[in-house]
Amino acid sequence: MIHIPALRFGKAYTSLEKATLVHHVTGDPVAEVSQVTGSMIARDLGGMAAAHKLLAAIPVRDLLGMYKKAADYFLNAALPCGDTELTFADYVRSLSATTGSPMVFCDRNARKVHYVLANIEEVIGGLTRGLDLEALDRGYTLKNGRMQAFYPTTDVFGAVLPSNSPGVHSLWVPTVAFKIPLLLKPGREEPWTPFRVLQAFLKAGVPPQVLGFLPTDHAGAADILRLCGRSMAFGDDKTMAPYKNDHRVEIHGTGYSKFILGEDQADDWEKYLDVLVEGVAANGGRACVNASAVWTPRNGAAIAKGLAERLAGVKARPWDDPGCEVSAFANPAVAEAINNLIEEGLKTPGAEDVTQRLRGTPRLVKEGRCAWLLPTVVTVDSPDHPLANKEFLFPYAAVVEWPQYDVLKRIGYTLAATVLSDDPGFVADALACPNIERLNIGPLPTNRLTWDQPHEGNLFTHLYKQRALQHARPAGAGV
């Protein structure tokens, strides 16, 4: 069994107490991983400022140059894992045998990480929105004559990660290219990728002392999210409402992301139903920007027929099976939750499970240790109904009629909407709604994201402000 320790800045920590990863299918166990405590937190963090002056002293083209390493050796490389080095191949392995996702689906989403270590200059310029580089080394640069300049707003930055998908790392590792050290709190089940992109980074030549791994329980991570200046947490409504005005607390939550059709093209939906399917179910619906609605001003019922037929197939199968299109809860409890959930807000009048009614069998299907929900396809009279707008971990969508003029003051919250219309006045309301973070307008699926643009906040604005300098000695000289 491989044991993976905690990585203190600079210094390999075994503990006595060691969190137990099992196997999802046979409960066999499969890793220990050391956990760290609240004050041993509090004293980590207290080495922070001259952790950060060590690595805003190194160039950031060094740093840059250290990221296409660091790339290579994710994907290429076996790398220290513990007491054992893991290729690429065995950590998708080992991440889908504890996390239940899928091997196909960890591999798809750990090359996401692979693609923002091996881009991170594209990826920095989106953020920063084309700053020049130097900004990073001196604190200010000049563009078209005027003075920029930028300070950060913190020592270290602390992310408090999830166990869902590997693709969500990747939110997180611009942190080391904007010279920030970086502390990590993994997902109880996921410490694989967070390791992982650790020990590449440390092989590329990122100084120790920059790199914190901290597997802790509940309080450590409120710890975590108290002590350090900015940080960014993940998880739904109910455990991220204590931060919800915490402005040095990035939250990633709960999506609600949605598909909006107009009154031109409602008609024609039947030409958007690759794009439809592809937003509810890619990578197993576990993704914040996955739709979990589709509204639209008229065909509601058809659109939710064509829909549930498409999704109506999908059928639970093994971890290592490439033809996998839903993942495995590790808990069956999860999913009986779930599930239940769905059944009662049935019960109100107005829904029905349309992919139910097609398939003929339930959507919770469960074998052994495991449990699979297939996908569900709903229509609802009203953006009242109690399944209306809810979020759940696998494909699952509401159908939604309602009227153009007032769809978007009636959507709520939404991380990621794609609105397929041509009107230039609905497509101007819709540029204009504060209620949508990430705006596709035309035939893209909402879960298809460009990594040089902010996701749910921006990285680079988190991290530093902008202020004002005025520089009495000539240019070029230092600050």
Contents of the next structure:
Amino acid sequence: MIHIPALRFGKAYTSLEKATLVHHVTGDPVAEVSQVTGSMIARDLGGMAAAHKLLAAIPVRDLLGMYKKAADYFLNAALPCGDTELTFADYVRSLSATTGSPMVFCDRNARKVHYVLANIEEVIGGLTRGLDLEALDRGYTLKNGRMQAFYPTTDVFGAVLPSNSPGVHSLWVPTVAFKIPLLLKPGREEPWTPFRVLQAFLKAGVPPQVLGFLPTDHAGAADILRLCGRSMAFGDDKTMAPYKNDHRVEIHGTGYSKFILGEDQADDWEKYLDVLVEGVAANGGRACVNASAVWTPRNGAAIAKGLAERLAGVKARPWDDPGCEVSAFANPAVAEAINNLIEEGLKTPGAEDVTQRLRGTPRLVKEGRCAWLLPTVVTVDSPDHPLANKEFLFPYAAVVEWPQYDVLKRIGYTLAATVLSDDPGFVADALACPNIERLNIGPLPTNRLTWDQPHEGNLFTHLYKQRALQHARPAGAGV
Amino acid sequence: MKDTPGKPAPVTGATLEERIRNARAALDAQVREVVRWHFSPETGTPFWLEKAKEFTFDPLKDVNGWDDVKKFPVFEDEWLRGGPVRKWVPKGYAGRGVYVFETGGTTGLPKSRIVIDDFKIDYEMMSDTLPDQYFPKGSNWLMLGPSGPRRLRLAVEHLAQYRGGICFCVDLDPRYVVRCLRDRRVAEAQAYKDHVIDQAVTVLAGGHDIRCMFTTPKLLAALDEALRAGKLEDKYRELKKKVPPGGLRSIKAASITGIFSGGTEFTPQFTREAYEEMLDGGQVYMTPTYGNTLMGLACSKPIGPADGFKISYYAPQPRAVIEVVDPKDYNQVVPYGGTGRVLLTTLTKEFFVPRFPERDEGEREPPFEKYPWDGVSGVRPFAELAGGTVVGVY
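Switch from the form predicted alone to the form predicted in complex with the partner chain and print that structure.
So here's everything in the complex, that chain up top.
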């Protein structure tokens, strides 16, 4: 069994308390992960001002060089993982084993992390909107005679991470390039990706004093959010509620992402079916940018049937089957609870599970220790139906038939919305809609990301603030 | 200060075997005395006199030693909710001043227990286990723990007085903290904790020559965090006092030499963290304890790196007995090293609690010279009940 230690900013720490991770199919122990307490985290954070200075003194160009090397190591090197070394293939296998996410998804999503490492300059350019990188070394830059100055908002960035998909790790990867020390609290079942990225950084020359890998419990996670000047956290609405008004915490919660068809395109829905299917079901439908609803002014039943016909054939497959389209639930009780929630919702009149009718078999599949939920498309007769605005950890979509004039007022918070319309008035309304975070106009799946435009918050503006600066003797005037 | 009447004599014996035998004899005698006291018509406790009518045995005749305690039904702590609380006061103590201590109380009626002198005797016995080097006689104490209708506050104050010191206290309502956490008012709970720690820092800044402290694991960590953040130094400056050379940024630097800690679950990892990172590698002495209002106080073997910071507790026999039993058969003690539920029996003339299943589990530990009777290690919430308890700061 692999033992993964905590990394306390330069010191590997083996705790007396360890979380044991088991293979989701066999139940056999795969790894144990050393756990730290909130008070240890608090103590370690006491050294962050010095760590920040150390990192800030490294020229940004050198750091970008380290990212290039780290990208190569992440994909191609055998990297330390506690008392052993893992190749990329070993890592993907371990990740899949403990999370239940199929190997094919793990591999695909891990390559997104590699992409960000390898293309860090492009990513940073997008996040800073083309700011001269030297501003990160000097604190300011002069461009076309204009002063642009920024200051860091924190000595350390904390990330409280989930277990559901390695793709999310691409969000915090640029932190070190922004010269901010990094504290990672991995999800219980997914220590693999954070640990591997940090090992790649270390091998590439990033000082260990600026990297923390601190597995901990809920109370420890709360301490991270309390003590780090800036942080990000993943969790459901209930978990994240206490931080809703805390500007220091960037919340990555439930997405409620949607497709919205305009009046002008509702009759042509069939030509968008590929896009709809991808948005709902890509990557097993687990991401917050996967669509969980399709809103249309007409043809709701036909759209639901069309989607269901495409998704009803999806089967539960073993984790190492390259044809996997849905993830297993390593904890079958979670799948059962979700299934019960949907069944309960269907008891409220006005909803039908169209996939179940076509498939003829239950949504919930159980085998051995595992469970799967097969894709589910429901029609609902109103935005107020209990199943209209739900998001689950599998491909699920509610098709809501509702008039265009009222739709943007009724959708509620929406992380990613794809508006399928060429009506300039409706597009203008969507552009002005405050409920939508990321807006795609035209046939783009909700989960299609561009690395230079993060869908939720912006790491640079989270870690830096613009300031007014007058400098009598500016360096590099005229840059 | 003189011993409170009723404090048992220490166990004697030249060998471990002899000590075990003598301890057992003392326990059998204690059972006989306490059962007769609580069930005799002259001195008995109204609750037990009434309850005895349901028994198929006569406690006055049929209970002659520890083995006979099994004849009593399992004690239900629900019996302690609600009044009249006088039903728990033995007739033999009519006319004595009575304290009532409560546990829980976040929802519904709290459980209450009457006490006259028991807390004094328990803590005097505990005092005898403290090394004077770290808990100097005559030094003052800080009670950084719950106030209100709790036994701990008075008990620690008595401990300080018994050792010739004076105890400074903080205001701390643990029920409020539990309520905040249950309602997910995390920031409010944190603000309250900060308020409690600020009181402690103020006491430490007051020039009261405090060397010893009671605290819970969470408050110990919070105090350490505050000291490292320079809160005591800030307080000195606020009071226009000079910060001593070397600063005041650790528990050791704040002149604390001994810590008696308890109140909530103590894990080996927390103990290790405290030893290595808060208490300067054990230069400040900490002794974990396990106890509650029903039992009193179980002391631990000295802790340290030699045995992986394992914590083994031993009840204050013969006044209380801890057994580690099969959760499906409380009559069956598990083998040494085996895991079971903690079953508690309290045997004092003030309070008789036979066979109370605690909300904890652990491993059965063998007797040793200092405590020649069974102990328990690895105490943690009983797996079948875990998850239903909110642990606040207490």
